[in-house]
Each structure stands twice: as structure tokens, then as C-alpha cells.
Amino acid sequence: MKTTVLIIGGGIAGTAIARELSKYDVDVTLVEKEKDIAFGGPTKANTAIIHAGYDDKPGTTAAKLCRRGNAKWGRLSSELSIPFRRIGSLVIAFNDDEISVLYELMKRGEANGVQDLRIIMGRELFEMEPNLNRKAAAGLYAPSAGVTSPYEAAIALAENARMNGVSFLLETEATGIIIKNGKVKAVQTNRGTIHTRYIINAAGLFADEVSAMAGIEEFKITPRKGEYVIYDKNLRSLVNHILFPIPSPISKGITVTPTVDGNLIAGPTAHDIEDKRDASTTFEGIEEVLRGACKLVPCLSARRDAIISSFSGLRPQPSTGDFIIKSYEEPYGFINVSGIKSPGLTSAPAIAEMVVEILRAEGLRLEMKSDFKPYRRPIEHPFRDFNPAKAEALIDQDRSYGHVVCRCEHVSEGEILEAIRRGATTLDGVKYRTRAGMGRCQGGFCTPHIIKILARELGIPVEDVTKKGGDSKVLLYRAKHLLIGDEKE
């Protein structure tokens, strides 16, 4: 196989990167290992803000990223369907040191070109969030923050790039790449060698690794461990604003923040780990994550029994402390874009312009297309938007959208067909694209259900279903065969 650019990962950064340059007229390849777009840790799994860019040191790459990347998602969430809402952020002080700490903030996020920044206190704050902690003494208030679903942004990016061009090859492992005189000339994989004239490293948390494969070693990253709780929707009024206590050297702090979906989240902890792929969570963690949260909204800690899911997500810290977005004279063609840690999500879309100019710099010539498809129609989710209207007329061309599936979410038959054909092949893929799973019961009733859906539409086992595909079967065998002493291993 032979393609000009190819862009090794399928998260936020190279789905974002992907559809910027179908905006072009080149071929673009994009691969991912896992068995889907968002699949990887650091896209799916965090706490889905749209910073406003007074966190990060001024001068660094990131921070100028975060602000040009938040001014973007407006655009760009109107253009693919992209749930966001812009509901603006507090950090919160408890007492003059950590005031002190708020005008540091103001002064660094100003630096950063980040507009109306201001410092509330008294009557104010508590009109703007009446359950915050009552000793709270003041606020950073950035209302150009927002939220938005981290995993259904990477999907859109991902159907618009393809609709305008863009080869996705996923479950394709990069295992080595292939210089020769010193320029980039393929990249080899478990299914085969695609030859490139050049590669974009945005593999998130392998991203050394495959930087290690060019030869270039000049970062590592460590996987920074977050987690996190979800509470159900019935809490959402309790907050208004994404709340921030004051940051510690080496994380933002654990945030209470609502969802574009209606519910709370809570976390994350900071931890670094070694392992790569250790997602799991642990007792400490969630316990830690509950007393950052009741101390910013106290009455949390009554509502446990709100709490529907708890999950880890891990970060791509690099050693460099800062994003890594550059191109090399040798090997010549070879451009890193890694060490994508928060705000890796709201610089996403400046980070896919910025990868444009370095190719433009490197002599890929770049011509716009005259008929590139800026718009991608979402999914119909007539139940979910509570649009009686539309589910009638929907339920008119298609009965498959009167058979709700998942009550939680009032996710019916009709969209879990949608997700399929638009390339869902597991549980993971039709929640990310539906929600159905996402509930109060997290699929307990509408798993059966949709196992046997995605067995009949892609025509195999109800057995060979996966939740993330590779060996994460959801049935190991059926019941007559524990009866008949004959299970499957």
C-alpha cells in the first residue's frame, strides 16, 4: 500500500489531524491498533473540558495551542454535530493563600491571550453555584471554558475525514518504520508495509515508542493515572460550572464538572504509573476522588448512592513537560506530534493546523479541494433529544425506532443500526455512538439486546461479540453447553 501522509493513531490529535488535511487534495492514511476510532486511553477517558488557557506556562506550545484550539470548538462542533457547551469554569480558593494563588492564574492566563479572566468572591459566587462549599473565599472565573464528549468529537472528526477522503485502517499496529538515506519511506505493521513520504506520530501514550522506531529518543512518557466517578443525572442541578480546586504541581485537581449529557463527573486523582495499559481503579483512588469532590460541593457526600460507574483514564505525560510538535531533518519526513496531555483536547483542532504548516514547510505541496464536505450529519437520537416530532416521522420510515433498546438512555433499535453501519462493531463502538449503555443500570438490560443486534447485523456468534474487540468477549459459551459438559476454553 502507498500513501503520502500517514498518521499513526486514531485519538483526538490524529482524528483532528486527519480531518484537517482532507480539507486537501493528498492522500492521507490514518491507522489505528485498537478496533476502533477512540479507543485508546487518553481520548476516551477524561474529563471532557474545553480549557480556557490560564493554566499552562506562558511561551509553552501548549498554552498557545489551548487558547487557539478553545476559540475553535465553537466552529467545529457546529460543523460535525459535536455536543459542546461553553459553561465556563471556576477555580476555587479557601483562604488568602490560595487567593493569592487565583491572580497568578489571572496574570498567566492573560499572558496567554485569554479573555475576560476575573476573580469573584462573596455573594456573587454563591449566586453562581449555591451548593459550593461555604468556605469557599473566592473564584477564578473563566467563562470561555466549556465540555464537551471527548470520544464522539474523535468519531466526528473520523466520519468527516473519511467522507472527504481519508483511508482509516484500524486493528493495523505500527511495528516499525523504514528509513532510508536518511528520509522516511515506510512504515511497517501487522498486516502489512504501507510505503509514506511522510509519517505523524500521534500515538498518545506509545508515542515514544514509535518515535524510538525513527530513531529519535529524545522524550519518554510516563502514563499518568486519573480516576474518576459518574453520578446520575438526577444531580446535575447540583452544579453549574465546571469547579477546579487549586492546582498542584503536577495536575489541575480533582474537578467536579457536568456533563453535555447530564451528568456530574468527578476527578481525576494524578498518579504516574509504569504499565501503559493499566486502567483499572482502585478503592484508594475513588475514595480520593470523593473527598476532592465533597470538598468543593459538600453535599456529595450524602449522594453515594448516585454514583453510577467509576473509571481510570490515562494521560501521556512526556518527560519534556510540554507538547511535542515537531519535524526532523533526519529522518526527514518524520513529524511527532506527542506528550498530548491536558489540554490536548481543546488544542486538538489548533494542533491539526499547526501539523498543516510544518508538512507545508517540509515541501508537502497542499492544494484546497474545491468540493471538501465541512458538515457531518449526526446520528438521529429522537428519544434522547425528547423531539416527539421527529421520533414520529423516524418511526414512519423505519420501525426499528420505536423499539427502545436502553430505557436509561432512550436509545432505540433505529440508532444502534445507524451506529453499526457508520462502523460499530462492539459494545464500546455503539455506546460511544449512541450512549446506550451509559445509564443509571450501565447495560444491565440493554447489553442482551444489543449483543444480539450487532451478532445479526455483522453475521457472526452472539459468542465472537467483543467489548473493544480482541479478547474481550462478553460470552465465553452458550448455557447448553455447561449443561452437556462441553465449554468452549
Given for the second form:
Amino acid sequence: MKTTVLIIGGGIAGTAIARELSKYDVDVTLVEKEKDIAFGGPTKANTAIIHAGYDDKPGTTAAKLCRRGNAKWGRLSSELSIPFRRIGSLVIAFNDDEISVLYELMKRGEANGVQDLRIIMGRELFEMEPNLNRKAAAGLYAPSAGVTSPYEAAIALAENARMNGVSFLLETEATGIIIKNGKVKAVQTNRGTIHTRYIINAAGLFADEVSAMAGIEEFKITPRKGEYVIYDKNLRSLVNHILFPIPSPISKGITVTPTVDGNLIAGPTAHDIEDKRDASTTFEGIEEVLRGACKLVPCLSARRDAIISSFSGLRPQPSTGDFIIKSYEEPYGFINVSGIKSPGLTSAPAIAEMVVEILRAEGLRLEMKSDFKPYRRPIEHPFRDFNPAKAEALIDQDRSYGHVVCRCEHVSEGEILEAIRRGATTLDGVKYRTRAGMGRCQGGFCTPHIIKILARELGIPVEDVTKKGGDSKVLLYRAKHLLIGDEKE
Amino acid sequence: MIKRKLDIIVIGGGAAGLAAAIAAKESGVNSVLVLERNPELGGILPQCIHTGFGLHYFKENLTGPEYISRFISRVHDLEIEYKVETMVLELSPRREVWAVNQHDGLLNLKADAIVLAMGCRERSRGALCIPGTRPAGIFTAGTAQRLMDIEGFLPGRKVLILGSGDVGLIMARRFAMEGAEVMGVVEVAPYPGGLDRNLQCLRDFGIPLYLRHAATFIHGSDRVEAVTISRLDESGKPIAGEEKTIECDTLILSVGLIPENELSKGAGIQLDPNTGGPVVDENMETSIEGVFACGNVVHVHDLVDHVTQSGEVAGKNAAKKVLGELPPLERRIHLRPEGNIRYVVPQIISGERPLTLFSRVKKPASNAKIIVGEKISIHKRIVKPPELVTIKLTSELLKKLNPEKKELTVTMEE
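What I would like now is the form predicted together with its partner chain, since the data block earlier showed the form predicted on its own; can you produce it?
Full assembly next; the chain just shown is listed first.
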């Protein structure tokens, strides 16, 4: 196989770069080791916030790209139909010392070019957030902050990139990099060698390992675990803005945030761990999240019954403390897009543009395509914000939209079929594209139905349907298999 | 879009809904429509292939499919209209229903009376926040039961069951009968959550029951590989050093049922925080006039026989409402649970007619007296949380009530 630019990693950074490059007349391939886009790690499990840009130290790459990225989300989300709402954020201070931190953050934000920051006190604060802890003294309001759906964003970017000619190779893991005469030649994978002139290392948690394959060992990635809980949509009206506590030296702290889908999310914790594959939740972690959440919104302490899920995500924390986005004299053609921790999601569209500039500087000729298609149609969700006329029109076109499969999120068979047509091959793939199984019953009712639909559409036995690829098979045997064996045998 | 006006719409075609529809039709109401989201009528019963159903109602020991088929036949005999694979999307306080299915498309329905019979759903792993990884191989007991006994699949071969509720105990036996290795049943409480007769499932197959234990970690990246369970102290906290890691490929959760009231909430129907279901009066009418509720959507029952009976009450009264024969209650006396009484249904009675109250206790007790108001006292030899406690209020007993009272407490003396 041969390509001109090979992107390693199908997370938010890799897919944003793929989509940006698909505007140009150049041969681009993206490899992802997992079964689907965004399955790998940080992209599927984070707070889903588009940050305003006051957190990072002025002068850092993260600070620069965060503000630039934030400004691009409006257009990006409308071109690609990515759910996105600019709901604004509030950093909450509880005493004078914390209020002085708000002023520091505001100053930092202004230095980073963030506009409209404002400190809010007294009655106005509680009018904005009626359920905020009454002991709160002030809040730093950033109207440009927003919420999105990171895995839907990565999927949308990938779909649009593919529409514009980028090749995607899933379940393809980079195992080595071939360098000749100081230049990148090829990437070895579990599925063969791919010859390429440029390598973009967007391998997330594993970016240090991929970088080492190219002989560059100037940084380490530490997985920083963040645990979360998700609350039922019944609580959607409890909180209006993204609520942050005062940041700690290593983290923005445990937030309480309305999700773009109408749930509430609380988290994350921030603990450095050893194992890059250990995305487990812990008893202590969940307790810490709940303590943090209840400090901001005390009435949550009585609503443990409204928790519908908990999960943890790993942020790729670079030893340098800042994004590592650069090319090298040697090996020529290798570009790191590494250490994309928070605010990586916010920055992704700006990271992508920066990578294009680096490629240009490295001598890649990039000419705009005349037939670039900037728009991506969303999967229609006729019952999500129930609109009878829209639902009826859709059902008239395709009866399968009349069959509601997921009761909690009101997802129809039509949506699931469309998700499969767009590349979903697993239960999680369907879930990330449609929300089927993400509601309050967590897939109890719809899982058997979706397994059958997946098997039918993919033409595979029901027992081969997986949750997320690999060995994650859901139904191991036919009934009576252990008693009389399988008819097929 | 189909627009229709009906006399009665029953939401849910399980045991409660079918009983309500049959009772309504037999009471002389013509246009009754049952809406069911599954591909078949019967709710959960078609997948309950064990016996134990109908002992009270039919005085026979039936399987779930046998029990419910009697009602399904009756629905056909009475030519009651029903729609399966039909999802109700919205219910308005003016008794308008938005529903959808593949055949009709959108349905915009209105009725003089609505009967809520949506049943309940199972509490998930997420709601419990069980720590650990998120692999494949975690199922709620009801889902596993459907997979096994309707769809014909065996989810795994080495199974741990969390929660000793009835479905959990029955699934322990079902897995054992399929040749799977059942590693144990784990229960947080110091006593089992299911009915005594279902504990036999464990004895028959020598399945260990770990009381006062909780699952404290789920292991396995792709598929469940093991589950760590821990002994709990008196306050319910895991005791350090008292863990045990049990290898398994499947974890089954039977950790509670939640009345499914999203439609009720959407319509603004008043709910009882103690039951999770609508507040109903002795006619099974909710806080919205003309909207009735029955079965597990009101509170989680122990026996289907009781579900059927509550459906009959709701169906009969919905019919009376349509026919203009249901006068408002003479008095509305609110029942307030106290002490060991977790809840009482119905929550509102008139005190004029004899009736049976259903109640659940918080903890087991023996030789207890249930006190209604000040003067009514009913002796109970043994009460346990898994079993509904029935409180029969006869005409004799009701005479003892103070007619002035608007609220009565229901409590227990041991």
C-alpha cells in the first residue's frame, strides 16, 4: 500500500487532521488500531467541553490553539452537523482567596485573547444558576464555552474526510516505522506495510511509543485517569452552564455540566496511573466525583438514584506539559501531534490547520480541491426532539423509522440502519452514532434487538456481534450449546 | 398520520394492561385500544417459562406463557384491538397520545380514559456505579432471560449473579439447567431479596448464596473475566481483606426494578417517591382525571396475580368513567406510611368501601401489628421486604375510622 500522508490514530486530533487535509489534492490514509473511530481512548471519554481558553498559560501551544479552536467550533459543527451548544461556563469561587484566582484566570484569558470574560457576584450568579451552592461567592463567566459530543464529532469528521477521499483502515495498528537516509519511508502495521512520505503521529495515549518508533524519545505520555458519573435527563434543568471549581495545579477540577444530549455529567478526577489500558472506575474515584459535584450543586447529594452510568477516561498527559505539535529535521517527514490532553477537543480544528501549515513548510504541495464537499448530513433522529411533521415525512420515506428500538432515547430502527450504513459494526458503534443504549436503562431492552439488526445487516452470526470489537462478543453460545453442542459442529 | 378518538387507551400489553382492557370491554365499553412496544402481547410473561404463576388467581400452578395466554385468548375472543411494536412517545394531560409504529406511522390518539400499564424496568450496572472496567458480558436478569428463552441464546458459560431478587434466583437456575456454571448469587442485604420458593432454585443446584456481600470490582477489558465481591460490615461498607475474586465470563444483575413512569412524568401526573409510581386512589385513578394506572407501573408487585387484579380494578373504573358512572370519591383520605411501612397503595381511599391495601415493609418482622389510623389493627405473623403485605380493610374495620380525618398513618408495631 502507498499513500502520501499517513495519520496514525482515529481520535479527535487524527480525524480533524484527516478532514482538514481532505480539502487538498493529496493522498491521505488514516490508521486506527481499534474497531471504529473514537474507540481508542481519550476521545470517547472526556467532559465534552469546548473551553473558552483562559486556563492555559499564555505562550503555550495549548493556549494559542484552544482560543483559535474555540472560534472554529461554530462553523465546524454546522458544516458537519455535530451537536454543539455554546452554553457558557462559570468558574465558582467560594472565598476571597478563590476570588483572587478568578481575577488571575481572567487576566490569563485576556492575555490568551479570550473576550467577554466577566466576574459575576451576588444575585446574578444565582439567577444564572439557581441550584448552585449558596455559599458560592463569585463566578468567572465565559460565554464562549460550550458542550459537544466528542465521539460524534470524530465520527462526523471521519465521515466527511472519507467523503472527500481519505482512506480509513480500522483495526490497523502501527508496529514500526521504516526510515531510510533520514527520511520516513513506511509504517509497518499488523496488516502489512504502508509506504508514505509523511507520518502524522496522533496516537493519543500511545503517541510516545509511536514517536519512539521514529527514534524520537523526547517525551513520555502518562495516562491521567478521570472518572465521571452521568445523571438522568430528568435532571437536565438543574444546571444551565458548565460549572467548574477553582482549578488545581494539575486539573480544571470536578465539573458539573449539562451534556449536549440533555443529561448532566459530573467529573473528572485526575490521577496519574501506569497502565494505558486501565480505564476502570474505582469506588474512591466515584466518591470523589460525587463530593466534587455536591460541593457545586448540593441538591445532587440526594439524587444518587438519578445516576445512570459511570465511566472513566484517560487523558494523554505529556511530560512536557504542553501539546507537542512539530516536525523534525530527522527523520524528515515525521510529525508529532502528541500530548493532546485537555483542551485537545477544543483545539482540534486549530491543530488540524497547524498540521497543514507544517506539512506545507516541509515541502508538501497542497492545492485546494475544486470539488471539496464541506457538508455532512446528520443521521436524522425524528424522536429526539419530537417533531411530528418531520417524523412523519421520514417514516413516509422509510418505514423502518417507525420502529422504535431504544425506548429510553427513542431511537428507531431506521437510525440504527443508517448508522450501520455509515460504518457502525458493533454495539458501541451504533450507540455512539444514535444514542441507542445510552439512556436510563443502559441498553437493557434494546441490546437484544440491536444485536439481531447488526447480525442481519452485516451478514454475520449473532454470536459474532461484539460490543466494541476484539474479544468483546456479547452472546457466546446458542441455547443448549453446553448440553448438546452446536448444530453447526 | 392517523388521528383517532377512542373510549379507552391502555398503554402496555402485559399482565396489567390486558386485564384492564378485558375488564373495560366486559364492562360495556366498545372502543378499547391496547398499545404494546414488544413484538408480542404479554409483557414479561412470555419469557418466564418457569411455573409459579396463577396460584391465587386461577388456583393453578402455571408457567408465564400459560398464564398470559389465557388473557391473550380473551383479548381475541372479545375482539379487543391492539397494536404491537408500537411505541408511545408522549402522553398529554388532556389524554392525548402520540405513538408510532412501522405499519401505521405516527398515531395521534385521544381517549376519554387512559390506563397506564407500562410495567417496570431493571436497575442497571450504571445506576449502581459498580467499579471496574466496561466489558461485554454484563446483562440484567430480564435481558438474559429474554435472550435465553425467547431468542435462544446462552450469554455465557460461567456466570455470577448479583442480587437475589426473584428474577436473579430464577436465572441462576436457568443458567444451571443450560449447563452453565453458576458461581454464586451475591446479595447486599443480610437476607435474600426473592420469595422463599425461589430460593429453592439455589438449593436444587447447590449454588452458593453470598449474603451481605457486594460486587466491588468488575475485571476484563473486552469480555468479563472476573468479579471481585466483598463482605460488608453492618453499615454496608466493604470490609478490607474480606474480598474474593470470582472468575466468570458473565455478570447478571438482578438489583431492583423501577416503575417505568417517563410518560406519567411527561403528563405531569403526581408520583409517590416511596413507590416510584403514580399516586392512585382506590379506583386506581391518578392525579389527572380519567388517567388510571395499574400493575408494576404503580408499584413493583411480587406476584402476577396481584398485577392482574389491579388491572381489573383500573379497567373497570376506566370503563365506568367513560360511561359516566364513576362519581368522585365521597372523601379523599390520604394514607401516609410510617416506621417499618415503606409504602401503601392505593395512597388515597374513601373509607366508604371495603378494599385491600398493598404495602411493603422496610425490614423483616414477626408477630407485628399493622395500625391504620388509630383504631384499626391487623395482625401479621411474618412480614418480609420481598413479599407484599396485604391489608384487608373490611366494612367492619372501616367503621372504626374517624370520618373527619383527611390523613391516616399506616405504621407497624412489633
